[in-house]
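Just one chain follows, in the form predicted alone, and it is written as structure tokens.
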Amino acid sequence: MGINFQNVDFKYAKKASHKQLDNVSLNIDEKDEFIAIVGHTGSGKSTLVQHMNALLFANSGNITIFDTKVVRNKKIKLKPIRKHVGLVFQFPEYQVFETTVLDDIMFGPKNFGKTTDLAKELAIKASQLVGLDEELLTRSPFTLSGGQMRKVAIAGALAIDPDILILDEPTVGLDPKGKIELMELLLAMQNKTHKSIIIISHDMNIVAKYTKRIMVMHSGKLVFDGSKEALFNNEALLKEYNLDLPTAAYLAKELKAMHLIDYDSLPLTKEELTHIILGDSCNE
């Protein structure tokens, strides 16, 4: 078992009328999941993933992370939980604080009891995994670009070797090339390590191309949990929760309405749409 929620409720203030999480139940496998959590600002996405890393504790319901029941109790050791589930925040500058990039990546392993030599070995391995140039390791993390700093934050999470890696808006602020490079890096990493990856994202093009499963949050409720194909073919649900189609899917619908192309399965990516267009052209 990876992460399991059963009827989880949470409010930041006891007397608040609005729940940030409202009767949420879900299950996430420890390997080979690639999940996107989507929903508008204030829907509960970030609150949800902070419960997955035991940064927040449910007011009611049950959360189990790798067979450990997560409760606000001094007897519960949180370090093992956080070793299983790594979390990278939306703004990487909030996660980096050491003098050099290498020291920053080493912090996690050292915090979990690794020797300095082993922490350094794990940090270098993690930096290579995310594609950080070796010459950057001796620099201050605050001299790096946004994309480089994000890689440092991801490497810091990977250095503790979590089973599940969660990233809050990993592509925000990156240019189109940077977005693709980061997502391809995550995909290659998963193919190599089989870790489960969870991303929070507003970018439906990224969601459609890279993830397999989507969770939709709305007003603290988990209103959809299923395949990306099921979500993007559900026009009523997309309209109800004001969710956008990926660009390729939107264009495909427009082209089909104009009788310029036809398809049985809605294309979700540029590559899938190109295949349909070229296929139709070849058949003419």
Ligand SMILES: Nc1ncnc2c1ncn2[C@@H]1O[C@H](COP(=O)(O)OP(=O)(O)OP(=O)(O)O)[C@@H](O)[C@H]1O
Given for the second form:
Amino acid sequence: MGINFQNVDFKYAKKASHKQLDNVSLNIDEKDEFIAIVGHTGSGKSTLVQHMNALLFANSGNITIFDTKVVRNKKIKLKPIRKHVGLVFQFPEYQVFETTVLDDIMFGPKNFGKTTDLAKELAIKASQLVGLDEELLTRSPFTLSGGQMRKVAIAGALAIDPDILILDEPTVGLDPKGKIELMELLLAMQNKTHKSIIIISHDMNIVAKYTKRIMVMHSGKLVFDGSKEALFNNEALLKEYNLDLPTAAYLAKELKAMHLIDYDSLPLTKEELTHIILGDSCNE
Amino acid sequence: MNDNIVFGQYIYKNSIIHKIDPRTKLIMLLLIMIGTFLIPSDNFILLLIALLIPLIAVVFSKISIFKYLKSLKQIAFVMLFSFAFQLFANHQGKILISLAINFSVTNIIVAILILVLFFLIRKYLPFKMLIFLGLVILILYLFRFPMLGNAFKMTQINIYEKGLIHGSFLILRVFTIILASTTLTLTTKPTDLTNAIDWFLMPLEKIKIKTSIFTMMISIALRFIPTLFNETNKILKAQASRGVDFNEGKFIEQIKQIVSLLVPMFVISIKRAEDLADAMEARGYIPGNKRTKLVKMKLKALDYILLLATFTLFILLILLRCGVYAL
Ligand SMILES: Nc1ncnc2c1ncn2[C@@H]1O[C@H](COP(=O)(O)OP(=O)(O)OP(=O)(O)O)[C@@H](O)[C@H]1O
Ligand SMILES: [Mg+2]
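Moving on from the form predicted alone, please list the structure of the form predicted in complex with the ligand.
Following is the full complex, with the preceding chain placed first.
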């Protein structure tokens, strides 16, 4: 179950010399995973997640999603796959089209066979979850700001209620508070429903705080797949792929170099670092 | 989805044909086009000379011959049709072949069966056009024999000498023109082409028609076709992940799904257009004002030679044509 890739190769243009996915193998459980995909611009992150949503098809290798083999074939229905695995795109302006925000959020569930009433209920619930103002629901989606539009897109995916939710750079365009709120929401959702969540992000602070597992993409190859602790303690790897440390970890290293603090395991978040600095007294 | 559609057929190669000034190429194409129509329609030698020009260009362009054949393929049907039309409708000259055609029930049924079969399995066939042509000939051949059941009508089909000649001439003429224009589009960037057209329209500026605005519009349109294509692809994907499936659902639902594609497309295009207008204004573009060019078009020795040669041939042709009439 879940998502399984075996030696997947993919190229956008048949004749291109460079592969956009190069021998990628991975396995993602359907429950309780919180994965971050990182890697610099153009490394193939968006390409990878589009394969998980059966929007792109491997040139070679196997992709299995919830026991369905994904191939480009008329006989294989892709819609059930897309019901299992929801994807929020990097650029929300490519999908909003309805006359009101509410209708737009309802569009997904209706396509997957929900009645209008049920879809409306789901849409309202999803919009409350992502913290959309109720006043916005009756507005035209085209009058929204970038961050608001992103929330609409995320609500649209939540309303479909997929088993695995993938978000392509969900925090871009949100203010600091909005970022935290969104991530907290995803975390709370996972605690309640145990759905697996995959995010693509360049923001190492968010990655370090909320995710458990990290995948690093580099020119089409999956070059690292493991726990966040393993990644952030591997200096050679970070350097090789130009990855940043979370601010807290960076600060901790500097402080340790100055012999101001000491720790056994590298703190990755602000909270962990404060804990080390202040000891247990910060709990009050 | 369509992966590799690039608008404009331009293929970059470091060849002498690519280096010819677009204005020269445009003039040559124009002269070849007019020229092939001026050639009297039984003078194969002149036509072959006209054909030789694009053929030489094809050889020197370093572009694979298949690229040329591809664009010929698109018009092959029209060519065959006009050939067949000339062949059967032209009743001049000697009779070359005379066929008796029998229409009988079995004949017609067999013909229909063959065609239906062809259209059913056509997806899996290579060289569809050629196979289709073969089948048509086969069917015509079958019609020569009255099979089971009496023929209820019999006709003669005669093919005349002039029909064959004019038909072949027509095909060769269209072939020449298509080959010449394909050479132009394969070896010239769309922007260079619009620049060339811009240059030819310059005299109109004298009478206060702002042609540069129109050529700017054309180049922007050309430039944005692939971009729009990419955008459409992205929208398609975004909606597909929201459960849009263009192959299923009732009619009303399908319309809704198409709307879900069209609306973002319009919104994004309009937004792009606004952004582009702002960006152009910010960089000092004023419609109709004189602009300098990044790449100045300059005629080189080769261009003069080519122009001189084509013009000479063209004038000779016209003289000949007048001569023919005078005689
Ligand atoms: N539709 C497309 N056609 C051709 N090439 C593409 C297409 N989309 C992406 N690419 C190429 O594939 C590579 C990977 O792109 P991808 O969008 O997956 O990168 P990414 O890791 O998501 O980058 P970013 O961080 O900027 O979102 C890039 O080199 C890009 O140029
Ligand atoms: Mg991306």
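All of these numbers come straight from a predicted model, not from anything done at the bench. Residue numbers count along the first chain shown, from 1. We call the rigid core whatever largest set of C-alpha positions still superposes within 1.5 Å between the two forms.
- Fitting the two forms on the rigid core leaves the C-alpha of Asn111 displaced by under 2 angstroms between the two forms.
- Superposed on the core, the two forms differ at Leu144, whose C-alpha moves 3.0 Å between the two forms.
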